[in-house]
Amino acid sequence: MIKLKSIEEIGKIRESCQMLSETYRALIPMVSPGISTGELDRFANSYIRKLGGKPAFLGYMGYPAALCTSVNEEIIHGIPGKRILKEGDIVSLDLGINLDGYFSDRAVTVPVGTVSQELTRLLKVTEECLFLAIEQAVCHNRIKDISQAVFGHAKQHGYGVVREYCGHGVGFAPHEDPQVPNYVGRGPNPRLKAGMVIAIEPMINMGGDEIETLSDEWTVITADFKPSAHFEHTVAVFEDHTEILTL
């Protein structure tokens, strides 16, 4: 069922969004050679219980870490750990607050040092899936409106997108209804409604579509382990206008 906010709970889920954006402007510029994915973690709890909130992802459905670090090949629910980025790499920082009851959601990738060509075009189209999905995620739209706006540009770049996993409604819980698929099938196309919270996340591969998952139960890689990106945005859905929370 999807839940419709109202104005006033719209306004405490964007605290916690502008939460969650402090807490990736002091994050991103960690993100160096030499740093380990749990260094990070550990800087991303702490920063968010400093701030008065709670990581939205500790203890969800049993997932260990407040970040999911999620490296080259990984798509998504990396945890972190010992292992220490490189120059080259690239990492998707997977974060959420908990503020009070209200729930914030947002990803980012991010080159580790200098990156090669096509990492950057990697991560350039797919910020770019992102930003063409918001446009359509307006009132009186469908959710395939959304899924059409990543699938098309994706592929027209010739890169693989993530069918498994999608975006999600948010702000009551880390995940609500409605699914927000990148790709369009033949499920669930509601229509775009004022007072609905969603996070749009494309998740788009250097190669094919087909994932795997690891003996861990969570980590999600490309099949051919070829790199992947992710990015993410909480947007909240008014008559008139859409606004992008995590900002």
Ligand code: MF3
Given for the second form:
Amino acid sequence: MIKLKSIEEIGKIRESCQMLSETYRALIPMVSPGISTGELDRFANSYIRKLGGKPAFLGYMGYPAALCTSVNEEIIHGIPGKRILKEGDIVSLDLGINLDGYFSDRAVTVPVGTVSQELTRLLKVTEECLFLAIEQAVCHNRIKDISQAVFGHAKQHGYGVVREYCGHGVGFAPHEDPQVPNYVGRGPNPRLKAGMVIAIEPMINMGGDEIETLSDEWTVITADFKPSAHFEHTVAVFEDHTEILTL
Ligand code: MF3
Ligand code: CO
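Next block, the form predicted together with the ligand, ref. the form predicted alone:
Next comes the full complex, and the chain you just saw is listed first.
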């Protein structure tokens, strides 16, 4: 069931999203060769609490950290720890905030120092997928318009598209209906309505579509070990425009 949000409720979700943007403004500059993923997680956790929020993912379905840190061939749900980031890596940072029961969700993939041209292109195209998708996320369009925008742009560049994980409704919980796939398949295809708040999150692989999950039961990687990128925004649909709440 899709839960529509009132203007007042979107206002609270916007506050949560702005807190998340502020956290990223502090967190992203910390990414550099030599820092551990655990340090990034500890920073994000304490920064959010200082601002008066709670990390939305810590404890969610048993997830053990505030932040997801997915390096290179890791796609999503990488668990922060002792791993040291090195020059030439890319790292996806995925984070959400619970502010008084209102949830935000955002992800970015960041280069560590200088990275190859190939990786730079993967990051650029994946972020373009996100913005092309957001352009389609307007009132009266359908979910598949979003999916098609991501899928078409990624495939035009010869990239793989993750099918097993999707974008989603968000706001009253970390994950709500509807699912927002990055590929065009069968399944529900609701029309977008004013009051819908969704997280759009292309996960794009330099190689094939296939994924595997590591024995930690969280970390999702590419089956061919080629690198993967992930960008996400929370957006609110209004009758006459769509607002990127996590900008
Ligand atoms: N950020 C992820 C998403 O966009 C959620 C992380 S789920 C958790 O859907 F279980 F790892 F917390
Ligand atoms: Co999400």
